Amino acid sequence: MSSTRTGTRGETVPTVPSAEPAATPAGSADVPALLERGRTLATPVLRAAVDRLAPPMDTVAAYHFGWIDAEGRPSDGDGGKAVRPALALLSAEVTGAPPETGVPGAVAVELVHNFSLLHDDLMDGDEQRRHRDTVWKVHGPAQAILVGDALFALANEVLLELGTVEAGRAARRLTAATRGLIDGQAQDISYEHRERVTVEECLEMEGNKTGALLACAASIGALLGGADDRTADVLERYGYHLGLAFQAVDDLLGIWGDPEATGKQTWSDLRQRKKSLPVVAALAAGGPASERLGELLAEDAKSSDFENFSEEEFAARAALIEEAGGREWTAQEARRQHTTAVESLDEIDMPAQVRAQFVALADFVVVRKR
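Can you show how this chain looks by itself in the form predicted together with another copy of the chain?
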């Protein structure tokens, strides 16, 4: 998939977090209700799938999903925004099928997403996720590998046990998306060891890590509902660009997000030396601020004292990124990807209310604050 971009249409798309949310999101769809529907229909099936795992993998997985705490006591947890299940159910409705048709797809996508989180957290050495210790930190690296593998296998099982031609096609596209996730993680790891990453490389990596699975979520319900390849391709394109918009917003929140809302530290991505979009765009922009930023980051890479940098030192780097134009470019990129996502919906016929809900979800993704 390429990340074709059309011109911005600032007047019709919502703003990103650096400005105020649009007063009237496109369509009259109720996004919280849409997200809640995804959670309500998918979660019981997801839990039943995870319950199939042999001990202690069932317990480790339940901890990861936030259903129990580290001591095994029931927990409410933070299930995340649940955009993927909402998309999977909505995409079933493109074909005229009921949202329930998309449920095995929603569950399979959630299983693959969480397989990748378990493995990525271990590979990246991340100790916290959703305000909790990660699985490898609590249950050890072997359980993180093993339970990740088990969730990946379960994802295929949940689809293939349907035994239909449609499920086979869905499983094939989910496999392609999973390969994208893995490619993206491989790129992410290799970029860590490089001094410079181009904007194109960053977009390709984010397309793999975030775009590919959102593309699958946005089309898998339709495939289960019997959609043809062209319909699935168009819905994938919507989801892919939505994913890139999502990630651009994430990259902004990773630097300028409100810690109260995101649950992350201030300047979180800077502390982790992430080569995210605002950083690579600022470095590519040229000019005095860009050059000064490049020098600073090169010094930081060699610094043994980086962990103890003050708030002011991170704030100075964030200010240079903004001065070099990295923040504004990323905000515009979120709008461009949002526009491309929404425009791609015009390529196929679907019920007006379903289209409005896809648009509303896209709006939600770019105006969110966490």
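Shown: the form predicted together with another copy of the chain; wanted: the form predicted alone:
Just this one chain is shown here; partners and other molecules are left out.
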């Protein structure tokens, strides 16, 4: 297991071992190619679905996805990492089906994911996403809510209009994942108003908020390809633990990430008083730094001037989190969850190349800057 860097903001976090050479046929684990395949196959179907929305929701959604700018001109905006579509297409190949079989699942998962982003940005007061003003900032809160609701409805429509038994099974799992995602967001909001949250509570929240939908993405293509429930369950377990690893890295980037890479403010999660894993782990660690951090955060919760804190004040809190061990613990947790995700793949048969690609995607999720 390789080490984790703990230096200045903007560094890559955390490192993990690559797949064993024997499990990785040459040229089979090209992650950029997997991500691009997901975008190439899913985007036309995604755009066609969004085009069904009534005006102005179609335009607002197109802005959110980066297809147009705030004035309605065509744009080459950053559409995100595209991990979920890549997983959906790859999971179809577990069953021997072509990746195209997973396209409706990839689109449905992307629609649900973006429904959650639209609502999360509004609830969290985030003004920037993917280096642009968020939808609620440009088009207003009402449009952010309505377009989010519309994307959720479209997700089920895209699946159910296939009219197959496999699509019905996929839709049931997507609905359950969406309910888990909403539960996680509710937990996240409630934790912001509590002085202390346990590590177990934080992991449960993040498993709901991030793990549930990645679990669905990792299995939905296989379901559309006719996989049995056992195969889908194993792929969901891979995706769930991958989601926990993904969120642990997000939590690190939410405090120490480079704004140029993340598209968010410096010390973003600290500004929002988020009880993310580094904060919760630091508070649970004990010792002088942990105690001082607890005192400061308790004072912050009562402060009427919190929004005007200086960079130095947020930097001081981040330093205490690191001194108390919260940063290192979270990096280790990302590696633990990564290992659990990868090991789960051994429970089912799949082509060696497909397994290598699942492993490569897991490595990509845990080693990134945004």
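The model shown is predicted, which means the values in this text are computed figures rather than measured ones. Positions refer to the first chain, counted from 1. Superpose the two forms; the largest set of C-alphas matching within 1.5 Å is the rigid core.
- Comparing the forms between these two forms, the C-alpha position of E307 differs by 2 angstroms or more, with the core used for superposition.
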